[in-house]
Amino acid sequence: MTKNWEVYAFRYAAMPERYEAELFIGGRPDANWGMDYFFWMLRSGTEVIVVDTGANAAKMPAKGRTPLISIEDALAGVGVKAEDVSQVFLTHAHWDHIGNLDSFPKAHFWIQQAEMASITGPDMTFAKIRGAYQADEVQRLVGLVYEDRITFLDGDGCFADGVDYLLMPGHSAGQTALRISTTSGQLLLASDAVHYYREAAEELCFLAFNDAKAMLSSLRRCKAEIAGDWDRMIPGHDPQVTWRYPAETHLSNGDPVALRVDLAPIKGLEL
């Protein structure tokens, strides 16, 4: 029997104030987005595994970003301690993706070769697509090849009973899905595949790109994999994701922190 998992989304930052011009080639101006920031972690029973690091706090005012709560701070909110996890899988290596591996003393860590090979190669001296990178934590990254704890991916596989990850390029080389089995169905969590649900249902082209038609076709292979259900898809940064689902904790202000995205949505989706 295949192992189900519960799929929590941590909210750790927000950008209110996003617009559709920021985000994607001939977008609005004046039409508000906003842009919520997760990372991940799926549990069964004892097993844990994070996904993603989320983006380095000292970094995030500088460039319009406020931060909500530490990672550690978070993960704790759910009984886990940051210091004992021991699986973390990151789906690509933007900044705001990778910018608290040391906040994991004790974990491996799982890439897709195809992003590693891009973050340090002949890619980065492209200035549009270097930007979404940070120097310093890709030097990290490296640093862990050394320290034996990161293995690369090449492709779709299996990573874990019930956990399938997807190579989904274009936002980056190496931009990764993954497809989870939970007591309510597969999930999807498609990290940067997708930010925004309209993002995939518009198939709108998103500003930050390696390779665009590639972006755009694994828009498409989401979608084919959800099958027209959008409740099986989690996007990477969509607001909707923070008010749709049930929160198990929350910030002093009542603003939720840890979502069960793979309990049935208690708010329904705008398209």
Second form
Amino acid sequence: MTKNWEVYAFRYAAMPERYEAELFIGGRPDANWGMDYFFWMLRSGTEVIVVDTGANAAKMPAKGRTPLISIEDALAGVGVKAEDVSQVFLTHAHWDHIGNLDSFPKAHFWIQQAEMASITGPDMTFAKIRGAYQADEVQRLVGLVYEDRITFLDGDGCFADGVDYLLMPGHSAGQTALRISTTSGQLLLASDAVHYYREAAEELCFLAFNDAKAMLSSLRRCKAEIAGDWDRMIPGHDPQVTWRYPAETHLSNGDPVALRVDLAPIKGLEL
Amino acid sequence: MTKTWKIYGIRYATQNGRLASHTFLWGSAEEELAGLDYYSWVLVSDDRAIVVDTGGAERKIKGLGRQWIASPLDGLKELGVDPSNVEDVIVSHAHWDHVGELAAFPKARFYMNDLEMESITGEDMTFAVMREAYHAEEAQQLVGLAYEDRLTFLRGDGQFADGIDYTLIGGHSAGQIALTVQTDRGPVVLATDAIHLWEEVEKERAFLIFHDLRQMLKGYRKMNQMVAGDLTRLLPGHDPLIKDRYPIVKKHGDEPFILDLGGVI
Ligand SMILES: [Zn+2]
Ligand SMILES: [Zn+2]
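Beyond the form predicted on its own, can we have the form predicted together with its partner chain?
Let's see the whole complex now, leading with the same chain.
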């Protein structure tokens, strides 16, 4: 029997104002979508897989983002010590996903070979593509390679019992989504292959990409994965995720932090 | 008319004696070879100096028991080339003995093959035996240069400048390139480590450090063809015979230090 996993989305930062025109080609300048920032964790019994590491808090204010909680504290809230985590899966290497690699000193990391080749190679000679990556973080990834702490993935495959990875290139060259078995069925943790539910529903073209055509094809593949059941999709930056799912931990102001996205939503979806 | 260039080899370190079993695939532990010399190169025309590889760092060379002769940076200065003003540095491949002084060229744009970068930052480096000849901090420095917009990737073959072409050879390293340089005595192929020792081409002896054996062997034949069998126009990267065959421009103590590799033998 396939293993089932609990899936947590941690809302570690937020940008209350993010207008459609800043997000999508042809977007309206006055429609505010907001943007939330997440990293994720899968847990089954004692096994823990952290997915992405969030943005480096020190870099966020200059980029106009407000950090809400450190990733260490977010994990501690559900009983996980970052320093003890042994597996970190990286969906892609944008600055808001790999900013805290060294918070996991004992971890081994997984990333697509295509992502690494892109972020160290000719793609980075284009300033418009380079903008979403940070040199020091990419250098740290290279360091992890030489410390023998990275495994490279090539395309699709099985990561663990009940966890498959799917290459969804476009937003980033090696963008990866995870298909996860849960007690509520299979979940697609899209990460940034889909930032917002409506992006997938309406096939909107997100404004940060390595390859627009590939990104749109990946959007469709994500939609095909969920076969019309939107409750099975977890997009990477949609504030609706924050308010739709039951929370296990909260900030002092009551806003949710640790969301159980493997459980049934407590609120409907606006598409 | 095609521009012609001077090719200077700066012999910055040497290793005296080396077993064939540590040098060639299937080499014998009974056979003692002369050793290896370590070079950085510079191509000079009237108005331009292009550095090819920056040599290894002194402490690493000494740490591996090699004899240090003098800094490749001093060699450049002897030739009237100020490293802090150099504008172009070609990286033939990223082995530690070729990329040790990147920071000494603050104004330079660097050039390397794209496959080399992919190899030294990617899956190849998860194999300990492949990782050995590269160092994390130098790979990280090269990545840093990409983000500073100071790195240009060379894909495959092409013309670098009037009188200088690059050819992707691979084999020894994933993105090992060779340079064909027009000199006063015609085209000369600077193989750097696509060939370490002339014997590799003469006898098809396979050097022991490689990324892809078959590609390396094919490279030997290809470069031999590029010079139509005239090995005086094919310059290996580490052969101790080089210092005996080409005019010495400058000695450091008793050691030949700067050689005129485009010169008459
Ligand atoms: Zn992203
Ligand atoms: Zn070498």
